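Just the one chain here, laid out as structure tokens, in the form predicted alone.
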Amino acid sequence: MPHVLYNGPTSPFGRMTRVVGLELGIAVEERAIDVYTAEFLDKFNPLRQIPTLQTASGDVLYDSRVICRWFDSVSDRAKLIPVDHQWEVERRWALAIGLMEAGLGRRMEILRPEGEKSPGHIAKLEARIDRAIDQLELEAAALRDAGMRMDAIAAAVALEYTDFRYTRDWRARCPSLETWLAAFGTRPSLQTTRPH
């Protein structure tokens, strides 16, 4: 049995795990599901969240960071979380995860029916997105120098999700980050997993 990744078509968290799997050469069968109706997933993940990974041995892992760490641990390729820069990578990875969470939260709030949306909450999420991207701009040189590392993958996925679901306006005020992403985003793992 192959590793099976239950995922959604536009989830930035699921996309991040796919990019990691591709970069590390881990064969995964991806199954796109509608998480809202996928009751079968409850037996694997009581949170019914994506991504959820069922390994070839039958173990189940959930939470994108856990799955990415597991891929990194079983691959014989260069580690994406190097020990000598572990906490720098973890911190920047957490920032990118927060950017994804804010973008997804904004998307979910906008999809609420009229009368249930909170413009104040949307504004707070947009301010959080802007702050996170501005911080990544300050760290663009570190991302450029990182090469293929977990923080770089997460930042690229988070920024492209911002483009996809919110705005590309950040590019005008963050030229170093835009230049980095233009180069990093040409990687086949990012091109083949990009949402449409």
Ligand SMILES: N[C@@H](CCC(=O)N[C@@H](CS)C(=O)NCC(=O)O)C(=O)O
Second form
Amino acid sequence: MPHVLYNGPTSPFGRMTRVVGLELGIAVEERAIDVYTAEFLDKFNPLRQIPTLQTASGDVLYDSRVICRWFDSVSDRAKLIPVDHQWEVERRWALAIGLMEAGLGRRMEILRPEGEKSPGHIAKLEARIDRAIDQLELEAAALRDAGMRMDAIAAAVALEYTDFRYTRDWRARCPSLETWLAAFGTRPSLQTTRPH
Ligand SMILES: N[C@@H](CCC(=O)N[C@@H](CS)C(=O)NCC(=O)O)C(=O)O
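The block above covers the form predicted alone; next, return the form predicted together with the named molecule.
So here's everything in the complex, that chain up top.
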């Protein structure tokens, strides 16, 4: 049995695990599901969220960070989560995850019926998105120097999710980040997993 990754076509968390798997040469069978109706997933992941991984030996792993760590631990390729600079990588990875969470939260809020959605909550999430991206702009040199590393993958996925669901306007105030992402985004692992 192959490793089976329950995923969806637009999940930034799922895409992050896909990119990591591709970069590390780990073969997975990806099953695109509609997580909102996927009752069967509960027996694997009581949170009923994607991504959820069932490994070839039958173990189940979630969430996205755990799956990325597991891929990194079983691959014989160069580590994406290095021991040196570990805490800087972890902190920037968390920043990128927070950007994904804010983007997803904004999207979910916008999809709520008129009268139930909160403009104040949407504005708060948009301000968080802006601050996170501004911080990544300050760290663009570190991202450039990182090469293929976990924090760089997460930042690229988070920024492209922002493009996909919200706005590309951040480029006007973040030229270094834009330049870095344009180059990093040419990797086949990113090109073949881009949401559409
Ligand atoms: N902390 C989780 C978050 C995953 C997550 O929020 N996934 C979304 C799709 S992008 C989901 O499954 N949403 C369905 C739900 O929460 O009901 C991770 O990093 O994997």
